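Next comes just one chain, in structure tokens: the form predicted on its own.
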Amino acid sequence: MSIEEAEAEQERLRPLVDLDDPGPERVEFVAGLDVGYGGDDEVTGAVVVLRSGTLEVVDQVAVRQRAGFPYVPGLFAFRELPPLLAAMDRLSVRPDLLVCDGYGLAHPRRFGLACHLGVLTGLPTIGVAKTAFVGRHDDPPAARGSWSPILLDGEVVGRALRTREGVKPVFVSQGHRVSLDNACSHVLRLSPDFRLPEPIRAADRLSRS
């Protein structure tokens, strides 16, 4: 697939994203998804399913593949989706919510990895990133739970959310079938001790193992 074809695929799928469904307020199982990069253009898709109430790991799968698409900002999904979807296919526990290391609506074409995953799986999906990618935002107040909107072309595409007092925020955006308010509530609930949500931390560790 060429870069032009990948961009056209994002444009084709974007109308399928559901940003109006508020999504579940509570879930039993939540999956963290992350991709690790190795030598020789190798990518490892890691999916870890946790019990939401206890953050106990109940299932995990990692799939290692050769990347089939070049490293192009805004098109990372085309490198990362194949191993992530392969890993999800091997899960024995179906998650109720996906939390992925990446962007959803906060993307140049409003269709980042979280949107793409949500549309292809049909599951409520949230993007949580360590750094800002598009738009502008003010620094939120220092208190845990504080946030400021991420604005792109005058539109709110996500939030800079403070998950730990005095620690730099994470960048939350809707992926599919979950509201921004609900997405931020889930992220805070899943980040009791660290800046990043525990499902993403677990998937990051697995992707490096």
The other form holds:
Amino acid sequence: MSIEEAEAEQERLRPLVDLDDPGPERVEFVAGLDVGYGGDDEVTGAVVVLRSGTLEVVDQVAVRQRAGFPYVPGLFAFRELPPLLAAMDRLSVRPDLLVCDGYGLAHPRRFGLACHLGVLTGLPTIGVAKTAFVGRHDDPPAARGSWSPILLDGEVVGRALRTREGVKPVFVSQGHRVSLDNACSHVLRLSPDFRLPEPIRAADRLSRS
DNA sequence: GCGACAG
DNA sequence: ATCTTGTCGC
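Starting from the form predicted on its own shown above, please give the structure in the form predicted in complex with the DNA.
Complete assembly follows, chain above in first position.
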């Protein structure tokens, strides 16, 4: 698939994103997703499902395969989606919410990895990135839980959210079928001890093993 | 044109 | 992402 075809695919799928659904009533299982990189252009898609209340791991799958697309900013999903979908297919527990390592709405074409994964699976998704990629934002106050909006072309596309006092914020954006307010509530609830949400930390560890 | 650019 | 020494701040 070429760069042009990938961009056209994003434009085609973007209208299918649901940004109005506030999110699931009850979240019993949350999945974290991440991709690790090996030597010979290999990628490992990792998905870890945690019980939402206790954060205990209830299921996990890692799939290693050849990368089918280069890393291109803005087309991140075309590199990471295949191994992630392969791992999702082998899950025995169906998650109620997906926490993705990367952006959702906060994307040049408003269709980051979290949106793409949401549309393809139909599941509620949120995007959590470690660095700023698009838009502008102020540094939020130092207290845990404080945030400031990420603005792109005058629109709010996400939030810089402080998950630990005095530590660099994470960048949260809507993926699919979850409001921005609820996405941030979930991220805070899932990050009791560290900067990143526990499901993402678990998936990150798995993707490296 | 130049620099920046999720992982 | 990953590799990877030295350096900075608390």
